[in-house]
Amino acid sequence: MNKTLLNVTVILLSYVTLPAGEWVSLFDNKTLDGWTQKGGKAHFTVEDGAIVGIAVKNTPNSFLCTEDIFGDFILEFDVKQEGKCNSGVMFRALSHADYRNYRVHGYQCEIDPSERAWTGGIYDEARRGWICRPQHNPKVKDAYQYGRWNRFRIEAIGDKILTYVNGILVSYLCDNMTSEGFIGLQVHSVGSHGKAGDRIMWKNIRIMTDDLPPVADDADILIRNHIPNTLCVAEKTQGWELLWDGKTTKGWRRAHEAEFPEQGWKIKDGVLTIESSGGGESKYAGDIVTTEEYSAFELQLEFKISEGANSGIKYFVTEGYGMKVGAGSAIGFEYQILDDKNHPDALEGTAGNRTMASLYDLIPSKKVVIGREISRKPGVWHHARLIVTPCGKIEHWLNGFKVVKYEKGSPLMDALIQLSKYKDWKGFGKWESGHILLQDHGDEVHFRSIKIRDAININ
């Protein structure tokens, strides 16, 4: 049995054989008793023991919602689609007068018949947008089978939320924004995908709220943790460690020096901030580096830029190589952090290779993936992911999308280096290990949830 099949078997056994409470049906197979419609005017009816949602023109997203409120639960249901209209199931959802005039908002398990195949991802409806994309976990792309009945399972227990599609774990989210709310069946507004008359059908809708089995902590997919500066049990099981503890300067120091800068960087409310120097490189702060060096690793962090800001995440930084303090930033590969619209450096370099998430001055990041423009705006938190494998294959990710990939030491990289600002640095990019660096470029930039794990088993 291969590893993927073994993991699926473990997942199935973990929620089938563990002791659990009793199931309660949310649908009597005949009527819509216990449900009420919110939002748009899509049609909801009952046919052959299933709730049927029918898309209509010129109306916003429609939701058929439970009258009861649920906190911790396990929800299971079957779904079938006829047509390409997007759909989903809301949970811990809310609707009240002081939030956009009763706009339904909250967590949604995506049901996506399009080619992007994001079914089972978790979308924060009318609030934060995508918070756990299946794009992070490409193994689950084919879990959903369009045109037939599919079995879904949502586990919402405390701050852990897991979704399964046909027995396959698709999303693992840690989040504490909302602890309870109603469940809602969505018929999406008719737009570029889908058309009036498209049908979404649900049946076998049941919920368990007592004696819930424990959440699996051996998940073999990337976990998205939106609780700042924390690690859930499953992340620890996967080998993740906090690279910054959210409170102190432990594990970091100023580049080329033994201590952390006394001024310029501040720690407040779980956020590590480089303060603006009022233009140009900071007089007091400077770049900070990890006290440890890393070779093969996977890094995650969240960052937020101010308008017009410039910064970066450098890796394979070797302080004995290149510039010294006072002469500029330490040298290494750089995951660029930049306000592309308001900083002039975005127009420098070649083909946009100095824009956000690019391999600075070498490889431009993708701006559009699966027909979707990736958010890069200032003033909001962005998620960066950096994968460095033992064989030298490296990836940059931004907000759930892979935007750069390359191979360290390859002929192509050697050629790109000769065309870049690094061409005169002998041996640039050949390092086997180095520090991780957060760059001070004189602009206000915020960091949090910095975590790392060994990548020795990644090819």
Contents of the next structure:
Protein chains: 2
Amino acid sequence: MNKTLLNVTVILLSYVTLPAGEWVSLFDNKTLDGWTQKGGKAHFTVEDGAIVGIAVKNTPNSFLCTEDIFGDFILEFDVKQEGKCNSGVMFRALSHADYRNYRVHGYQCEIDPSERAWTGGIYDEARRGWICRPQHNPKVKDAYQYGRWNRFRIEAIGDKILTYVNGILVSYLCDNMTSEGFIGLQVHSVGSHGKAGDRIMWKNIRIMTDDLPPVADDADILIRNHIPNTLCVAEKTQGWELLWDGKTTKGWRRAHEAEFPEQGWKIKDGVLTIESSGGGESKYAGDIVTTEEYSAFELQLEFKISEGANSGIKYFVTEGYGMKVGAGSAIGFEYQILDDKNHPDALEGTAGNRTMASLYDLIPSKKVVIGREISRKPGVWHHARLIVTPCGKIEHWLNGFKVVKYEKGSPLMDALIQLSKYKDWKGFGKWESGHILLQDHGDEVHFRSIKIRDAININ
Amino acid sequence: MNKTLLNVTVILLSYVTLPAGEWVSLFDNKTLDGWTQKGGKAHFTVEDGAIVGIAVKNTPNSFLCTEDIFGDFILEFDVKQEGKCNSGVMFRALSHADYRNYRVHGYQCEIDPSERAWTGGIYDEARRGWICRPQHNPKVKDAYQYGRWNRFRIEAIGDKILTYVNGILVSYLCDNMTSEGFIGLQVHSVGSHGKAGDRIMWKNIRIMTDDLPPVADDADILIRNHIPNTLCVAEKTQGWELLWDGKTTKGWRRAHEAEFPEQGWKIKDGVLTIESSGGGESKYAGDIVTTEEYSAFELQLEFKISEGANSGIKYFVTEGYGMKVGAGSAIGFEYQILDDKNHPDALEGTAGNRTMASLYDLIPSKKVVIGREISRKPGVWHHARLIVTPCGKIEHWLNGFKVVKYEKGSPLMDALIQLSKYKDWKGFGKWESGHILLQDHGDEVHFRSIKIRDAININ
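Moving on from the form predicted alone, kindly provide the form predicted together with another copy of the chain as a structure.
To see the whole picture, the full complex is given below, headed by that same chain.
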């Protein structure tokens, strides 16, 4: 069976022949029976068959929450906004005395009428923050239409969480932090996110909890999988493979050598760690490279830096420059990893081209400021994404934002390289393929969920 | 009447109510009566109601030509190719003793089955070469389908020449070099352009010469107008304006001064010339700038360099750097104009970033080699095109090819500028708007057909 036919069959199976449960309404169109307010003091009422939330000054985020608890479900509802107050719908949400004095926390499907348009993204309220940013998928930006009724659908089944806005898949998240909780309609505190009197309306709120159909096992958007070192079926459908198995050194070796380093690199609890050795460049443990070489690919990984740390992800690494082990890091393009605030190298180089996620010493990463600057801080996991298309278009992404783009071998890059210190490396930047490298710069840095796929079909 | 309604009305008028003449067949489906072969010895015959041209070794370009002469007309025909021999259809073509011993010359609608896919472009055979390159309009690249029958339409009415391939407008040319001539079916000499035995077939060849409908006065492709310092109606529809009127100094002044230079710049016969003064930078005549400033725009002009000449088109020129008249050229981005072969500056700078059409001293222009390198030589008119979109995406074009692209204010440009000599000019490359400048570098260079339009709607 060819793949298209297979996909059609899967779709038919999903939507036609598989069992699906019954819908249960969560709102009786007249009263707030079954709902309880938590958090702030925004005003919730019922008007014309819709729940209306009205923003109020000087009160924190407010939530109108179901009294019932839901684990696996499909939830659908309509939303319309008058005024640009931020909103969202919590699910599998929690509130208890021993977590920040009953602070409502957990998954939230964002409703975002502002210019950034992150509606349908998934925010981990009062916990991890953004865990599925819609900017990975720019074409879904316009799924939500401010000022009219919009249909939302949230599928939370096992560790798969999908959001649809007006029929368009916006988020595909794999996560297993919370398996059940209440549903909560948010009215955000106002100030930068709206103003007093802004109204958010919900209606046709219904849920299915039994005989749930399976979630889609293909998707044309980036899947964010927070379960370390795993691939869900939909990721496999997209061609992703683990570049590190989470347990062994398989597929990796020391740069310029046949074996994995004997010291300095540690594998524990699904985390690959380069240990601190005093900040020297590839002196103690040494860089590690993939045994394979890659030319057109998409790479994802998560990394966590210690305070003041320096490291990097190099690509198109060639060992043909004749450098010896211990003579410094192997040569290639570098996705810089750095604690910008606490490492002096952030201020070196040119125009900021040694800061986090920059193409090291060549192209500064774009500093993304939306409200506040997107976090690059030590001690938390960050998401790196790297795309190299077959025609040499290259992008660096950090935590859901494209921060560097360039064309390998373009006249512009020729000039930039010739003006940089890399001019002394013959053929620098002209490589057809190379290894992927994780850098030992003598500082403690953690890696996990290293995944790669062929980018052969990306233009 | 709003503009859309007006356009609809114009279309209705064009296609429904205006008179249109009668079609006359140029081929009787059986014989070559009315046709005469000129040029090389390729074989022409009739098979199954089609004229078949068959490529033959060791003979120059061959043409099967009408015995009749046509001036204004609409010509339609079908073409199919077997084998990748280059071909085309001549029109308003000439052949006489006093031009290269009867060499067939004049307009040719290209038929190009090769990878470059220039079918529908207009080549001035044995005269000026390419005068309307389809690469200006990348989306028309796939209009022609090799191996099947394709419908061509050529409208040559007054000084407007339009070609359509399978209903898609590929070329919109304004030119007045030749007003009448024969029609000729080309079989190219073979070698790099095909091989012996390659077949080109034409059928359903018909022409209309009376009661011709008017040509389209709008077009969504770049119009190439070779009539100096004029705008055709379709260019005006696209928003083009003359930035120089072809006669006076109106709209221009010396950089840093209120008046046009008293010496060194000459206006004669529709050509604006900076005279030779020994190669100094802005020393004798001085640069001239537009009185207006521009932020998002598209610019076209034609230029002709003398041997060894240096000049440039600067944009985003600000006079706020406090330079004085005579202290060198005013500061801005520069579309370099240079005789690469004969001026030593071509070898200076970095990675070729001082060659013709480069962003001077920053980004090298791409050297376009298709068969041979596209001409940049002295003594002939070249076509420059410059696009600055509202979001700062900038392109330099030379003779129909995009040779430089970059984003104003991007981190990449920040780094490149900081690594270049421009780092000493505060705010270089961050300008919101500026003048357009033609540079006096002490060498004779000619300009004409300087046109500009708002790029407010280009992304």
